[in-house]
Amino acid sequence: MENLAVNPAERDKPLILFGLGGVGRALLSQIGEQRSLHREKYGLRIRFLALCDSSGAVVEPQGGFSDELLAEILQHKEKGGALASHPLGQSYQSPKAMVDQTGGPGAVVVDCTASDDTADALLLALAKGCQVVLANKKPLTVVQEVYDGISRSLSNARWETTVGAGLPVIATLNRMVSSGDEVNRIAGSFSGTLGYLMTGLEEGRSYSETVAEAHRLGYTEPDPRDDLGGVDVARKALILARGIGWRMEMEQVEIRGLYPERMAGLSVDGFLAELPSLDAEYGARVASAAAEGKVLRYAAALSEGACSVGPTAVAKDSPLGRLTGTDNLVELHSRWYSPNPLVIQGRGAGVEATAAGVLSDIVELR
């Protein structure tokens, strides 16, 4: 067990973590794996003012969160137990009342969520002398206002893992721009699930036996529509966009998904099995694409003030069009990368990628 002593020589870090799915969980195994790591090279201490799922929480207990503990909550979680059914659960009443009773000046508020219901309790706790750390997207591309009181003070805010989970995307934009560099384009490939749909159509596979493989494989989420609508695709673009600093609200995407509407009220099984009567579509979209020298990828593209998301034919030869399998790929465009691009490309995708961002965010704040 970890010894809970405060070292003086170790600087404390309290977090408020909500959000204990694949990625919250991964993060918490990942902070007590590392603790060596922290202690010796940061002199850094990471410890738990609460963890909060959805159903409730666990608040700091007399002595802290021993690893012990910690590990039994993680069991808990994993064998499918809500936090409000644990020995040491209780109810809250939002997260913002959360950040109020437990957070503080030195606390980082970390969202591991998928929910806008945080919006609230991020800015809070920015004003409280907090620190976040997100990797839930909604709460940076709902109203601009809320984008720009969470991004106001870098110092204080970090939301790496939003776009590309681990790659370094957000960090290479503020770098640019922050030096005066303008972008005035970008473009990507920014879903591993959607990358590999694209090589398996390019390979010559069908539209419905690759997504169907990619759902059998656990790429896709349990619907494959929440992939193939493009709407994640769309709220990582418009992040970036608001990071070049344009004012954009997400209406103002566009977004063409990878299905019809007359496909959208059917069940899941109901749209797998409807699947082949598109794969005539996406075999001419590909035919087509490759009598021009070109791939189809599913791309997003920021140029002139417009922002889209949606099936595009590339260039064969292009980043995107050698990009393969489930990488990510960014291409900047400003004064400084012209004519050729700043190119972003790796793992963009799962949860322990995702975690050991947002664990890399956590450190390197101040």
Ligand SMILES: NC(=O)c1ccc[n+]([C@@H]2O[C@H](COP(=O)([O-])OP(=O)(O)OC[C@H]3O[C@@H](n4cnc5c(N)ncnc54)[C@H](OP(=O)(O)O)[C@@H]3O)[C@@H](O)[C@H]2O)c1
Contents of the next structure:
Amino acid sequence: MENLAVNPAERDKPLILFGLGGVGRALLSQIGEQRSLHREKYGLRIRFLALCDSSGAVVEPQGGFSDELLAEILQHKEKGGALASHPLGQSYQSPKAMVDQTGGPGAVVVDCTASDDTADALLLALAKGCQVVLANKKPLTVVQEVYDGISRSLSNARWETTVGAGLPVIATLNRMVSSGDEVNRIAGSFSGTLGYLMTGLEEGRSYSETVAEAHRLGYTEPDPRDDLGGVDVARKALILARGIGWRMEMEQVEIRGLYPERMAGLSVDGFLAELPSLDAEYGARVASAAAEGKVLRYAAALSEGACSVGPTAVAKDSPLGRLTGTDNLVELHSRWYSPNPLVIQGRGAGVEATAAGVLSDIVELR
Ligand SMILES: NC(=O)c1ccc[n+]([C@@H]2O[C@H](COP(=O)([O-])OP(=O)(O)OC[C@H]3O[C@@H](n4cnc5c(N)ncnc54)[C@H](OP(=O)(O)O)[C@@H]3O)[C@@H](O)[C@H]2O)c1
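Show the form predicted together with the named molecule, please, the one above being the form predicted alone.
Below is the whole assembly, all chains and molecules, this chain first.
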């Protein structure tokens, strides 16, 4: 284990980390594993001011967190422990109060929660001269004003992993916007789970069989309606819409989910049992798309000021049409990328790839 004593030649990068779920824990591990890279290549020493979960926090002890202590906290979380019950744990009032207490200029507040409660903490952090990195989409998809506050200064805020996880979607979009290129249309597939489902349908399998299998394999959330409803994809589409300068609220994103309202109130088992009632409808949709040389994708579409997500028939020979399996893909159509769009494709989920994207954001913030 490495000695964490401060070397004056290294630039100190103190973090306040909210969220020690899959992504937050992978981030903690990767920071430990990459210490020599960060020191040798970037002259950087990442340390923690506070680690916070939904129960409580461990605040930097006198002398700093040693790697042994970080590894021990990681183990505690991996075993399902709450930070409040850790020997060094304490409760805290709110993410905002924690930032107020521990944040100062030069600190980076990292949001690896899936919570609505961090938006005011992030805004306070920026007001206090901190920088922010988000894996959490929610603060960027509440009211436009919050998005504006977080995104005002690109040198102080990054949220690359909120769309397409480790794929460089936001950075690419920002580069296009900063050059004055006009992004006039975006089409994308931003859910590996729904990509898996659409590939299954295209291969001739039934809707019920494909959803049940994805559920059994753990590809869906415990309640598959959390994926099939389309809200997570809609959040990503809204982040892209705001990224190209559209002023838009979540209510303006048209969301076409993959199950009817009558199935919303069922238990998970009841929902799974009802799935075969949708087989004929989805079989017919796939057949009707195929008759026009198209395939069905769960797509986000941004065009002419309108933003929608839902099952969409797309040309078989388009980038989206050629997509199979769980990869994410985004087509960026612009003045300079026309008629062929700029296309980004690859693995769009996974805690390790997402944590690596968060870590790149942290390192890139100067
Ligand atoms: N997983 C992926 O592939 C992926 C890809 C891209 C983006 N993301 C995004 O990354 C974020 C984290 O994902 P995940 O898979 O790590 O989620 P997760 O496993 O559900 O972890 C969420 C963490 O946030 C903590 N938390 C919740 N409310 C909090 C609060 N008010 N203050 C402090 N901590 C709080 C939870 O605390 P407890 O431990 O106490 O429950 C938990 O540690 C999500 O927003 C997700 O959408 C994930």
